Structure formats: structure tokens, C-alpha cells
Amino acid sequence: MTEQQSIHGVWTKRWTFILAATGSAVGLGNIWKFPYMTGENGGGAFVLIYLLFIAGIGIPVMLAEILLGRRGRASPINSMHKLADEARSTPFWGGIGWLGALAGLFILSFYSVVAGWAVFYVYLMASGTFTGQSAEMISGEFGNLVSDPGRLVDWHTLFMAITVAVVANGIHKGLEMAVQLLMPLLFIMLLVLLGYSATQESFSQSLAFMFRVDFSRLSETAILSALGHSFFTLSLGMGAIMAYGAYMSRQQNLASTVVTIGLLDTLVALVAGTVIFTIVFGNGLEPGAGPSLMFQTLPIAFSQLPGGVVLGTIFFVLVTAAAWSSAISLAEPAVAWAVETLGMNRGVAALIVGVLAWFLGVACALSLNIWSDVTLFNNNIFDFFDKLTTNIMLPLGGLLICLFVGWVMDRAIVRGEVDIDHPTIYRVWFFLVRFVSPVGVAVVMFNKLMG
């Protein structure tokens, strides 16, 4: 295949890309569903086996990932097709690329619920809604809110037009601009949030619980969940890496920069479960608390802290900042492939898709209130979504990147991609990506579908 550009542009530079990714990678799963999993599981043995799941599975598919997008130079669509027509096999494997664009634009739906309520919450806690009120009052809000079908569209259609907004201006005034702005002030606020942290007392115990290993805490569906939360906490398998990996500029090692946004996405991962059980815990708060630890246990906390307003606010304009970061890359895939293949004006392009999700959304939004008695496989619109992504489309996807890079693409064409000099190192890695990748990512869906 002759060497091509993007028509969408490149990176301007490394970092840009290596933020970018970060951005994708760095979402809700982040801050708000590892530590509520690392409560339920018990801390520090689950966090281990997640790390190594991270090193063994997530960064390997990702690398995989990104390697196609370079590779093909456009949309996950079209990418794949072009490749599969390199190969000279089938063209089944474009349904990689529909797959991926498909799941992206269902994640972006319910997403954009969950990110329209953080939204609220920097609202509320900047406003000092909470300071002075009971438990009882603060923990109701959150359920005042899904009950309020108006109160969650209206949120729901802010976040999604800030998403489309930034998507609609391409990858230099739109996309690069974006992470250059979110993805430095997530890291400032984190870092000013684990500086907090570390004053207080209970700072050490929060250490111990994330850190201190205890295997006998650990069960066999605390490892099933690390598993699969260290393959969906790199947003692999939605086409967002691959549409992004496709701006990547040739001269930039792969492997190296592979490395470094999976060592960013898991250190953010970390401080935030740090800074989040330091405040459960010098309050006296459930650290297994589950789903409800970000917008009814904490919200608690920060009403009872000295300089809760400020250090609420701070928070949760955190988790909007990385909510936006990863709600652009996954409307990206189904744009780029509008603007290649239909020929469409790229705004116009982001908003055909952004009302595509917003209007899945929505229905998402009432299915929590009005339309809760509205099922789908006996499920509520929001969780068949979720499900279906999260179950089905995400590991499917990443096991047929897994195959199609280990067993279909030529092995000459994979080495000269993959820019890993050391030849150990390379073998490790395909052979990861060829055998052992696939069985992990085959076991979580089994799971997920089983149970």
C-alpha cells in the first residue's frame, strides 16, 4: 500500500498526540469506576492484578490499535478495509471499523448522561448548595436529579454540544486545542487534589488500602473485573485510538508512545483513587460504597472539609474535563468517516452525529424516570446500552484487532510499524498480542455474557 497522509491532518506534535490519546484514554472509568471497583474489591491485591493486566493486556491491543490507524491513514472504516485489501483477505475485516464507530457513537449517548451530571455538580458544589446541609439531604440530590427528566436532558444537551463543538473545528483548532487545554489543567487539578490529600491523616490509610496487597480480599470476580477494566480503561476497541492513531505522524516511535499514554492513564487512575479514599476515609465514609462513591459519598465529604466548596468545584471540573477528553475521540471515528466517504463538511459532519447521540441519549436520559418500564433484553435503554458496548461490541472488537494483527496482516508490514528495535521485546509483544491478549479478552466477554 502507498505511503498516504490523513486528509484530516496530523499531529502537530508527539505530545500532542500522546495527550490526546491520554485524553481519550482518561475518562469516567478513571475517576469515578476504578475506585469505586477498587472499594468493592478490596484495594490493593485488585489494584496489582489490574496493573498487570494493564502491562500484559491493555497496552499490547493498544499498540495493535494505534499500528492500524497509522497504517491505514484514515477512519476506522475505511482503515480497515484498505488494510483488509492489503492482506488480500476477506473484506469481513472492515467490520472492525463499524464495529468500532458504532460502539463510539452508543458510548457518546450514555456518556454524555453520566458527563451532563458532573456537570451539574460543579454547579452545585461552586454555588455551595450542599455546605451546612445533612447526609440524608445531600445523598437525595443525586436521586432528585435522575428523577428529573427535564433537569437531565438539559445537562445531557450542554455536554453533548461542547463535545460537538470541539469535534466540528478538525483535528488543529478543534481536537489538538481541546487537549492542550484540558488534559494540562486535569493534571493541575489532580495534582493540587493529591496535595490536599497528603496533609491530611488520613492520607496513610488511603495508601495502605490502594497499595498494600492482601490476596485474601481477592476473588475470583475482583480479578474478572481488572481484567476487563484494564482493557475498557484505555478506551480500546471503539475506533477512538485507531481514528487518532491515524493522525500520528511517521517520524514518532510507536512503542514508546504507546508506553507513556498507558503509563499516564494509569498514574492519573491511581492519584485519583488516592485522593478519593483519603477523603472517604477522614470522614468516616464506606470506600465500597459503589457507583454512588462520586455523586453521593464524596459530595458528602467535601460539605463537612474545610474548603469543601473549593475543593468540590475543583473536583468535579476534573471529572468534567476528563468526561470531554474522551467524549470527543468517540465521536471522532463516525466524522472522519463522513467526511471521507459521503464527502460531508466536517461541522456538518460532527453535528449530524452528535444529534445521531444526543437523541440516543435522551433516551437513555428518560429511561432512568418516565420511560423506566420501556425494557430492552431486560434491561433499562441506559444499561442495554451500556451493556451491549461494554459486554459484546468493546471485547469483540479488540479480540478481531488482536487476530487480524497476529495472524492476517503480513509479519514484515507489522515489524516495520511497530518500531520496537530490541528483538525480544518485539517477540514478547507479538506473541502477547497473538495469544494471550485474545484469551483475555475472550474470558472477560464470556464472563460478562454469562453472568
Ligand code: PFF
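The structure displayed is predicted, hence computed values, not measured ones. Numbering follows the first chain given and starts at 1. So that the term is clear: the rigid core is the largest set of C-alpha atoms that superpose within 1.5 Å between two forms. First, how it differs from the form predicted in complex with the named molecule.
- Fitting the two forms on the rigid core leaves the C-alpha of Asn78 displaced by under 2 angstroms between the two forms.
- The Cα position of Asn41 differs by 2 Å or more between the two forms after fitting on the rigid core.
- Put the two forms on the same core and the Cα of Thr266 is off by 2 Å or more between the two forms.
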Given for the second form:
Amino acid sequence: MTEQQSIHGVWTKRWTFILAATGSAVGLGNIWKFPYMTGENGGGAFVLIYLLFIAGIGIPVMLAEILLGRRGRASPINSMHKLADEARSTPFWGGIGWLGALAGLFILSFYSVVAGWAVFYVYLMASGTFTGQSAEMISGEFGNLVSDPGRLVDWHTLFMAITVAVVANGIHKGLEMAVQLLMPLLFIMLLVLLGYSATQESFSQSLAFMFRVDFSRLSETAILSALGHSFFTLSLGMGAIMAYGAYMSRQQNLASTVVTIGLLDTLVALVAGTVIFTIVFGNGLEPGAGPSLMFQTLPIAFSQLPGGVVLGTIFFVLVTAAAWSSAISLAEPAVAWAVETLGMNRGVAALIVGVLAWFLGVACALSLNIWSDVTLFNNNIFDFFDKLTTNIMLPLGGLLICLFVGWVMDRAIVRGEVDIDHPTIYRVWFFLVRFVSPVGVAVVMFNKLMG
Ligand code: PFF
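Following the display of the form predicted on its own, present the structure of the form predicted in complex with the named molecule.
Let us now look at the entire complex, which starts with that chain.
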């Protein structure tokens, strides 16, 4: 059988898929979101549940999602139409693609605002604003940023512009280099910070907070948040990984690739959390501070490290790069669809998606100050988009992906595509996709929504 190819191209090197998918997975979700969610949800028990969701649901779903992309060889919307057709099922399965493209747009909106903060912190670090300042003053700087609508919108605009620029040029060129060089550097910087944390007295308190499990602190909200975040952090349930799978060659082993990505992603989150809580406890800060947490803590560490101005500047550049390689994948499903189906030029498609997400992002930015009274289902606009996507759209997308792969697709095709040699591992995976993941997602979502 001749192998089909995506019209958007194929990754040029074997490693590129792993790098691109890791670039998509590792981002603000690991360094910004995971630590503050852990802080808000009381620590160890949340971390444990999150790890269980990653291993038992996230990794199996990732395999299923890539498989759909690699077989469909098109944008998620068109891949799902093709595969539904191949399985002689209803075209409604295309809904997975639509839901995903919309979720990508929504996430990109608030994601770009937060990435804008990271860009602003590059400037703050480089200009030496924090040098010789007290911890209190450093953590207070964040409040000045969020209360200033003009600054928020400017940095959000800058970040969206660099995202659109790469997506417009075809994601391969920019991404391959950026990810090969910058991701490993980010990891090294995190290890430097971990080394610094290990010298601090509050290090053991941080470890205890992150890893000592106390189930009495676990609420139903925390369980849903852990589930939602396991999808968010691995970029699952919205077609990003499916779109990348479409550019993956057939020779590559899926199972080991997916496990590698899952491990790397988890490691980054755990290291970031440990560093951040060391600073929190060492400086009497509040673990449950929310979205400001990373920005209020890490600059304190840099202000105390030798060469902190340079290290801190590099660090925030790398965080920006990590956010950028994730943002690209958020736009890709919608852009790839517009190119394929509407015959649109890639640049125009990227611009339209970017402008739409930019407008939503402006609303998110303003909801942190002048529009803070505007609420949607009891949340400000920023939190509304975050919760709608993380807690509902992504898990729902993941659930539908499992139902499609587990129950609708021809089993021989699934078996041929996943290409797991070991029969027991294959059976465990298929069982997780058929039963455990869909039931797990359904139970957690249903419980929370009904409660
Ligand atoms: N996984 C990214 C992060 O952790 O920052 C965010 C993300 C990217 C979510 C792509 C979803 C997605 F499709």
C-alpha cells in the first residue's frame, strides 16, 4: 500500500515529531499552571491524582489521538470525517475536530495573555528592576502589571504576532530549530533552579507539600481540575497532537514516543512545582495565590542567585519559547483545516485565527482589571475560558476520541496503526482506551457537574 501524506508536509527528521509534540506539551501548563493549581488544591493528594490521570488516561489517549492523525493524514476535522467514513459511521465524528479547533482558539486567547506576562518579565529581568529589592517588592510587581490594561494588551499583542508569524510560514521550519535548541536549555535552567532550591531551608517543606498525600484536602473540584489539567498539559483532546500526528512518518514507534513525551512533560511540571514552593515557603508567600504564583516567586530566586539578572532573563526567554511552541500547536488545527477545505493561503488563515484569538485575549486581559465585574457562569472572562476548555472541552474531546478508537474504528486497523509488538501491552492499552479512560472521564465530569 502506498503511504498517504498530508498536504502540509511530513516532519523531516525522525526526531522532529517527538520534539514538536514535546514542544506542544511543555509550556505554561507545566511551569505556570501546574504549580498554582497544586497550591490552590492543597498539594500532595492533588499531585498524586494528577499523576494517576497522566498514566492511566493521558498517555493512552495520546496514543489514540496520534493514531487518528497518522491514519487520517489531514487536519483534525478532515481526518475525523475520513476515518468516520472509513468506519462507515456517522459524519458527526467530525465534531471532535470542530470542538477541538474551537477549544484551540479559546485556549490560545488566554494563553497568549499569560505568555505576554512572560515576555514582559524578560524585560523586567533584563532591566535589573529586581536587583537588590526585597521579596515583598518583587512579588508586588505582578499586581502593577495586571492592573494595567494597556500593558497587558501590548504584550499579548506581541506574543500573538510572533505566534502567527511562525504558523503562517508552515510550522516545520521555525519549530524544528527552536525546539531542538530551546527545550533542552529550558530543562537545564530548571535544574539550575532546582539546585538553588536544594540549598534552601524551605526545600524540605516544599517536598512535603508536593509529595505528602493528605486525602482530606482533596475536593471534587480538585479531582476535576487534575483530570482537566492532565489533558491540558499533554495537549490532548483538541486535535493539536492529532494534527502533528498527521505529519508523522509510519516508521516511528508510537508507544515509546508517547511514553517519552509523557515523562518529560511530567518531570518539567514536578521540578517547576518543587522550585516554586521552596520560594513560597522560604518567603512566607501564599501557596494558593493563584495565577500570579510563578511570577511572584521565581524572580525572588533570581534576585538571590549570583548572575541572577542574566539567568533570570534567559529563563523568561525560554519560558516564552516554551509557550510559543505550544501556542503554535493551538492554532494549527484550525489553520490546517482552513488551508485544506477553504483553499486559503496559510498566511491568511494564520492571520484570521490569530486575530480572532487576539480579540478574545483582549477580553481576557481586561477581565483582570476594568472588566472584572463582568461574569460568565460566576467566573470572570479569563477564568471562564480557562475552565470551559480545561475542565469541559478537553476531557470531552478525549472521551469522544476514546469512544471512536475503542468502539467505532475497525479493530484490525487500530491494531495495525498502533503497532505495539507486545500483545499484553497492546491489550492493556486497548482496555484503557475502551473502558477505563471514557468511564473515568465521564464519572469525574458527571459527578462535578451534577454536584
Ligand atoms: N500543553 C500546553 C501547556 O502545557 O502549556 C498547552 C496546550 C497546548 C494545551 C496545546 C492544549 C493544546 F492543544
